[in-house]
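Read the single chain below, which is given as structure tokens and is the form predicted on its own.
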Amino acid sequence: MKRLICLFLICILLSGCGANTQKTLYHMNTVMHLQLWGKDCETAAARCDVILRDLESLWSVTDANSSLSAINRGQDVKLDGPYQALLNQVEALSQRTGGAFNPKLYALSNAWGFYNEEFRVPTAEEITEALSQEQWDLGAALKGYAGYRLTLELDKLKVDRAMLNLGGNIQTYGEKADGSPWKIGIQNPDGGDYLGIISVTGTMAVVTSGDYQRYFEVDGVRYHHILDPETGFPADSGLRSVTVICDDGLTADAFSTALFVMGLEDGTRFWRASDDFEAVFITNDGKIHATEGVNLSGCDYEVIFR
């Protein structure tokens, strides 16, 4: 089971709001809350529950009776026209990143111990085995993904508004009924108080990598879950954290993971030349660096521009 040391991103909802509906999850080995707003919101959480059990019994990396582990052990699996969709959505944004979002690194991930929880440092030997592998893991990009095919199915129903709270992925759905924005604090990777506070309107996902959500240490060295796929090892980019903010929950949860591999430079110039998603950087030493689209109040940080 996947280790969460916190849930972090945390929606911060003003008062006034009372939830018709507020469910709380465990799907995709983590905890998930929905708050739902509208005349169909209990019939809106019981089909997110659905939709979230059928998502995680496909795509399940570590469930031997996933479609996922039929593919990695080679099996001819037909997939409906919607996932197979899904695959070729998640091969098109790793191509985009330059291979920094990898979904093929399922081996990579096992051989740490980040999905037994058996940790360990493997040897170059085994690190370049696991690489020449190339199993699935939609590890990075699944939880985003049902943010996108939740909201698909809340636009079905008469749901007003919702906030969707997928393990620490934040997905809004609709107009709050005040017309002020959704609010999300972005976690200090040290622990503590929010470092700062996003704001969103409308149906948008925002999304945090960080090296603080799954680690192990050592000889007092850390290693985290975030595995840059050049060379096997934890990203050591001088980023803490990513959060993404964009419309579409897959490409923001993908790219939360590339910008994290990348870094600061890379990942600014890969902004630059983007025009769908907007993105915060903590660095290592703990300075918050945003890009100009960012709605960031509550601390200092620097504008990133075009």
Ligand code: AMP
Contents of the next structure:
Amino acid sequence: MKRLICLFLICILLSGCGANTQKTLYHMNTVMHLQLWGKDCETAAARCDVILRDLESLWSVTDANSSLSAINRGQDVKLDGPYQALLNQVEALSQRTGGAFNPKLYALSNAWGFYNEEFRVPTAEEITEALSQEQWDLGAALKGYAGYRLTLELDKLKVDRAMLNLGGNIQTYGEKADGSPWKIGIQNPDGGDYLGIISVTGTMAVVTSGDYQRYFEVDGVRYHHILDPETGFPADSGLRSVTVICDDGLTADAFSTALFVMGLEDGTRFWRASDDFEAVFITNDGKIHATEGVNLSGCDYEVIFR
Ligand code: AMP
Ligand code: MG
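Can you swap the form predicted on its own for the form predicted together with adenosine monophosphate (AMP)?
What follows is the whole complex; the chain from before opens it.
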């Protein structure tokens, strides 16, 4: 009997922590944290590392050797099928948002100094010139796509479940062992504690765009990194952040950026005309608005109905 109890205890310990791998990586200019549960998670985490590195070397706009940089230089680049499909998908998402998500703003981000960190307010002529250049920049979509791409690999390697934090872009994978939902905190744009908790089940992307993620200040004015393709200036739509919940990471990422540019009213209209995502908006006055399909707790908020 004693032996049986000992075996039972060991089994509990093994199932609690034995197959759990955590890995912190640095890719796409951001810290990424992977948590994986299952049998051979070390191998799976190593594969995720390789995939992230490969995606970066293909699509990084700051790496002169990437395929995207070659495309931006006007070189004739032959992309593999899935990669051409990615660019096509990105263009389709851009069209769906009426151009609010515009994956060709590299020259504009550069004019504001967001890439070389020589921040400055460009002149009207510089903005017009930058907007005319139409150079690819997947900064608003690549981490979301990476989350989706990693779930394909986790599936292939039969990982039980995972929580991937790709620089604040969250990708969950699989069901939690006890059947409870994954819980994801919404960052307070002013720093400090989380504002609320989003619960999701299964494989889902939860992606946030916010004015606090990258910005500089001149004469007390904050200039952030999410640019309005119509004005060439940082989007001034009355929002501090938008979180999108969607089963496709690329769509979640593209739409979080687009909804930030659109603002609450147009963003709500866009959501009502769509059926593939939910969203949480935080306005400049700190109010939270969530579409009716979001499972949000720990905060007061207004529900946006269909
Ligand atoms: P995100 O944090 O996903 O909203 O993406 C912001 C990044 O995407 C910026 O750092 C720029 O590289 C790029 N970007 C800025 N404005 C836009 C826009 N309106 N559409 C697409 N990409 C953008
Ligand atoms: Mg985005």
